[in-house]
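Listed next as structure tokens is one chain, alone, in the form predicted alone.
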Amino acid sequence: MKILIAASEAFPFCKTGGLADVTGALAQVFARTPDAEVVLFLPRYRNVGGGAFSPKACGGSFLIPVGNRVETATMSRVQWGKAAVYFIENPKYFDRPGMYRTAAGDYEDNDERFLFFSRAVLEGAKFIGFKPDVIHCHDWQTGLVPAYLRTLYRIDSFYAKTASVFTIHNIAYQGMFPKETLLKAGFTWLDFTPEKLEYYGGVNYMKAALAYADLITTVSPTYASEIQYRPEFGHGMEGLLKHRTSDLFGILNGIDEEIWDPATDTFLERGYELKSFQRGKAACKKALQKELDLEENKDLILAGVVSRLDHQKGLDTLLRVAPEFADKMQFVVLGSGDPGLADGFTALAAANPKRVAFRSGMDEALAHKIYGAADIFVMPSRFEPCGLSQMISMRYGTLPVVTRTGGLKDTVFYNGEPKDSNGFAIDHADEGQLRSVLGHIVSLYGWRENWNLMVRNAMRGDYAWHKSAEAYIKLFNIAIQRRQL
């Protein structure tokens, strides 16, 4: 099977949040599947190019109609394991200072970019001869290729028995731009419909790919039923999804068990198994409190987020809870984003520097250690398509505290008892309900037998991608098979 995976950033070579993490493990994960050729697709953003890996040119060029005008894309290419990763390369629209935006708002052409992008994919496979039978396509970035697949190239005979399989990471970010970009990308007002890419009088990227690819994915099952029958879930696209409903599948997505290993972390102070998770824990805790001026104190809670600041994460709710645990736990607090909530929490640990602490930006050996050295993981999120952070607290004998909702929803378990519990949940993410979790996880840390159950379950739990693999490869078959009729 030719799989050719879409997307604009992936794990190393380009990030900028969990997309990166998911289309980076896929990529390799299929490369392992027996029979399989695996390429990935990528823009040549300014930032790729740089550590371990340095793409080789691959001569020519070709070029992508943009509007009444051309536009010249050059590749390059790197083998990463079995994979090989094509990089679309065109200065004007990829070396900027940032993926998507800047400081002050989304980049306005985006509408270009991603239409090149898409394109480019397209022409960038006969460029290389790499004729595939899927392309798996990731969010609105790439959400026009299965509508160039059905429309523009559907007479193309390269692509005659393509078939394309398009995964919703998070249906907030849709790709929404006015009518004007339907002739930039080479359509015509004969597809500016309803039922095909208009969406209330403009062009919307992810309605293109809902409207037009053979299957859609989503990261979780509890999600793919969110979006169809919640409208705060759907975000407009509910109808369209109900419509599909016997096309959509909900997959949840894994983890890489390698690097998010607490047995061979480098990170971390003393790494740990499941037989030694105590004195682990104890250590990477003890190293933690003193790296980051805490008291050191084993007893305390440890309380950790690493996380994007937003108002889908529901932080602002622990914001206003924590202040009254501060005399009976810590809390260590990682993240960019929300203005507002960096200085809350900023102010937060200011107010209680031996019990709270806020670091700002991204820093993966921090993420590693407050994973490690945790006891709880704090992810009150209001929404949620699958999460991988509590995925891998739980391997790391963190328990989760989520909202029941969407993939946080399918990996983490609680109903009051220890012995079936890996974790805690609440329904919302409100003030009282957390008020009420946390206060019960302050008593029940002291029944250590019962705390080291739920590490117990936490740790056994399998969050690794080999049974996604199977999932997506089994979806990718029956839309190869319906190409053939």
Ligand code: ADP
The other form holds:
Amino acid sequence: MKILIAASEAFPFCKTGGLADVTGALAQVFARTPDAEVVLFLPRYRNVGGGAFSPKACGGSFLIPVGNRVETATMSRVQWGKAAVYFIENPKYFDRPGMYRTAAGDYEDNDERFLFFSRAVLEGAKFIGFKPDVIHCHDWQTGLVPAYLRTLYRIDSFYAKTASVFTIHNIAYQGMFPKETLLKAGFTWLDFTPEKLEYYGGVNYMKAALAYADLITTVSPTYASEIQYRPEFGHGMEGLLKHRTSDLFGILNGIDEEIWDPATDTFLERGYELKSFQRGKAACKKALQKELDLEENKDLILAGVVSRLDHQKGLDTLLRVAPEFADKMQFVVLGSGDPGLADGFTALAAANPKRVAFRSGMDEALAHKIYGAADIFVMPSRFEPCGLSQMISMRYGTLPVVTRTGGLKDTVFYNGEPKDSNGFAIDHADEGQLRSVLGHIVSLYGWRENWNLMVRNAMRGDYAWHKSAEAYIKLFNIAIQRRQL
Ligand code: ADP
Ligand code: GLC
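Alternative state: the form predicted together with adenosine-5'-diphosphate, after the form predicted alone:
The complete assembly is shown below, putting the previous chain first.
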């Protein structure tokens, strides 16, 4: 099976969040499937290249129509394990300081940047002679690929049997643009109807994918249901999703168990496994307290956060509740995003220098150290399509404190009985509920046998990709069969 993955980010090349972890991991797990050949297409952003990977120019170029102009695309390639990674290059669109935005906001030409990328994926695959059986697209940035396949490329014999599968990682971001984008993207007014591309008078890339993809998946079973039946989760797409309910599947993400392995993690002060987690985590905690100039005290509960700073993550509730716990706990927060939240955590740390540390920006090394050192990981998300951080935490024996939503509900179990629990859960990102569960955690922490029982449950969980990868391959086969008919 020839699989083409089209995505706007993939670890280790470019990452703003879990999307990158997932597309990167999928490229590797699909490539290990017998008889699969995998290519991954990414934009060549400014920071790609150098380091461990040096993509080599493919030579030649091709043109992509954008409105009544044409733009040039070149490509470079790097072999990454068993997958080949192709970068679509155009300095005007991608050689910029940020991937999607700057501190001032989203790039104003994101419609052009990602219609260019989506179309260049289809032209690029032809350019290298890779005729995919299935194109697996991810989130709005690649939403036009399924639409192109069924419109502009409908009579293109190269793609006559190519199926498309679209995965929703976060339906809150849809790529909504004015109606003029329709023509820039090369569609005609005939495609501008509510069943196709039109959305409240404009063009919506996510909707385009949901209307045209052969099959749709999202990243957890609970989120698959929430986005169909709860408008506050569906963000306007619930009608279309219900209409396509028999084509929509929730497949839980996994984590890369080689990257996230406390036994071999070189960022940790001391590696550990199930049998040695007490000593290992104590050493990691001591080292992190020292590194961040926090009080070095092994008996204080250390609460960790590694997160995008965004309304989605509910961290404003933590910001309000944390001061009440600063005499009993320590908080280490690593986050990037919303400047208001960053200011809030900076102020909290300044007021409690020995109990609270805040670091802003993306920091891979510090993220690993926090997962290793912390006792609990706080993730009170308002919605969470899947969430990887709670699974990474559990693998590191760090008990997650989550809300019962999306993938958090599907992975964290808490019923008040330590023997059946692997973390803590509240119903909503609500100050009162967070206060109450943190209070419970403070009392339970002293009761070591029960605490360690929960840590063992968390560490024993299966967070690997194999089951989900199989589920994707099954769906790819179904989508491909449908195209043969
Ligand atoms: P989302 O994709 O919504 O941001 P996930 O839980 O699915 O949330 O994935 C987040 C991923 O990004 C995890 O691998 C997490 O460790 C990582 N991450 C988030 N913020 C940072 C940061 N500031 N520095 C390093 N890694 C981060
Ligand atoms: C999105 C979601 C997150 C999910 C990730 C990977 O960023 O917010 O919940 O884990 O995609 O699928």
